[in-house]
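In structure tokens, one chain follows: the form predicted alone.
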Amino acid sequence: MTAAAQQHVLPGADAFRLRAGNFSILVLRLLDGRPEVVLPALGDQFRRAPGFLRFAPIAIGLDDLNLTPAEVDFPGLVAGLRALDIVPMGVVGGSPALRQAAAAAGLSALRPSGAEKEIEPAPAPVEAAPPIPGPDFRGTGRTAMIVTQPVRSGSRIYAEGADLIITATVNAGAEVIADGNIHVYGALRGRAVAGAADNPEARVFALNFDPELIAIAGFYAVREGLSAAPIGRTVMVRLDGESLRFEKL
């Protein structure tokens, strides 16, 4: 290599590589913009289900907030979430003014892979297709994620746009999440979140039902609230309005 060429070699050029990535994270949809309302509710969840969302990267969903930027305390929310060991990565949805206020608090606007640079409401289709109940799994290349090994404590598995089928045990302290249904052909002792893409028709099936937390489409129950559930039995969990129903199979 000539001296001239050596002058153009960047120090540490072999120390890293940049690659595009596509990662799935949970969305915390805010229904209230006040930290003094949101944070105690999350803290109460943590006390009843230790480890739930701990150290989880999340996006803050703004679509349900019909508020002005002055009515949302983004710095307070960020500080409070981090104090609960939740890692806020950015925001999704909401008005441009809300996203700008979030950016001032260090929360960048996130967008789905392949989306346009600015998040704007999609134009109404000329001819709407018939509605499809639940999330549309077509085009994802798969309809289910299959896990054949036990899900260990501290692990988190997320089946994006799919059902989750586990042919082993979900141990206490583990978390399994699916946009569709969750099937556990073993003991369910950890936390299970089905219908994560707001699918109220999702179900949770377990051969040995003994979870720390169970949730469908945002409605949840923790272990202390499962006294009427058939613990240790083969169970299907479904959503009936805003209540979870536990049915023996």
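Remember, predicted model here, so these are calculated numbers, not experimental data. Superpose the two forms; the largest set of C-alphas matching within 1.5 Å is the rigid core. Numbering follows the first chain given and starts at 1. What changes on going to the form predicted in complex with the partner chain:
Positional change of Leu39 between these two forms reaches 2 Å or more at the C-alpha, relative to the superposed core. Fitting the two forms on the rigid core leaves the C-alpha of Glu224 displaced by under 2 angstroms between these two forms. Comparing the forms between these two forms on their rigid core, the Cα displacement of Thr148 stays under 2 Å.
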The other form holds:
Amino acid sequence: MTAAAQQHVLPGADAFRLRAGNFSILVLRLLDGRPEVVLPALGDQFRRAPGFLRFAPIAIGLDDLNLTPAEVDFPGLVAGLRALDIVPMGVVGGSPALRQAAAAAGLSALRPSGAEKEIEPAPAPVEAAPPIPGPDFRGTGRTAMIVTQPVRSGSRIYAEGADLIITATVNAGAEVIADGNIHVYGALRGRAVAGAADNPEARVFALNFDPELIAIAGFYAVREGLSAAPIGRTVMVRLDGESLRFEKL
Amino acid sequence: MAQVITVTSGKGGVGKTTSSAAFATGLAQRGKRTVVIDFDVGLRNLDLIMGVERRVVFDIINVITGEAKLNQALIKDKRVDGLYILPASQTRDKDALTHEGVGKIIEELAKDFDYILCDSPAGIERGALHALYHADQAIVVTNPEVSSVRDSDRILGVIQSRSKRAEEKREPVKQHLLLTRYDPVRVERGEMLKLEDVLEILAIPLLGVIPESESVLKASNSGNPVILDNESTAGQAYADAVARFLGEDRPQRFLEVEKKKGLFGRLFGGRAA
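Same protein, different state: after the form predicted alone, show the form predicted in complex with the partner chain.
Then the entire complex follows, led off by the chain already shown.
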């Protein structure tokens, strides 16, 4: 995907857009709460693997620490890690009291979205970490957002992390966005942005295809460039390499 | 329970004030106690169309600021019983409208009237938002042209999301389409959108189609709501729309080109009066 294409997908709208993103992040599982023990050991590791951790964002894993908050010097750890050019982003696991102490030092509690992977050369844990209580959006069954009203000019609908199914028309001047596929069981006259979270597999389906703009994973086409597309027909749009393909259904 | 009806369109010049005046008059003619409020503060027009411009003493802003009582500002129509006009201020702007002030006025009027018509200014800014906030029903005035339809579509979305009913998650505002300035000749020539096209895009129930008619301008200039002109097609179409609004079943008229035009009509090619 090109940066320029991305920029032009939705011109002149807002200064920013909030999007969910999934990132892999290193977890530094602490076995000791004392900076004076952890930091020199890290320094050793750092010298053995140059650049491995430099400016890397890390989460501090607390599951192996069986300590009270008073025994863990979070501010000292944060300062020491930063001195080693390591950027602590937050903490994972641990007791609520520990997480609270971490929060006081500016480390928010992170929620793992999948199975936590062991990063070499971290020592093997004695047992698997228990799941952290709290909201978990996996398995809620939300795979599609369904809209039954016409999407009117000026309105914007975003199906975050899901498909978007619309059983009415998307009017000119409206914008429908989905991280997954977009289905329009009506006329699509506005803008449709599928695979917004960079999913090139996403597709757009429309019963009556008449859009202002179509984009999949940042690759887009405006109406002017759609003269060859089957306007007014039932169409599926998919991404083929770097170009959009329009197929009559 | 008083019903608050907002007459709105997004776009300017499509016939909101003409329609507000006609509709309010029509409701009063049918025995409903009706008040029509001009929300176009700074561009006061409703009083002209209603022919009461020489009787304006106080206006809605005076009431909001407490300089006048509501019944001092209300102007009673001399032609139709039970019809009142609350004029806008010409010397102030829309910033003088406040949320609480408008709310209090609506609340007070609701005790006394069956229908409160809010004649919205154009646009989707403050004035229009005040006019639609309290709506129970909305009459969206649209011309059969692309820009008007798009703006109506926009205002429908605003009504859905910004009205008090939407905020309180109550039953949504009931929306009606009033298609005005419809000229079957130009529709046939493809210069105007067809009724079906407009309905397909906006997807709300049709209240009525008001044909393009010279009598509308005449009525406006003379300060007589066009619905009082029984001879004109526009006046009849407004009367039909009011009847439909009150639950009567009336077929749509004036959608087709007049076929049986006399020699006189053909010679002069005049439009329907």
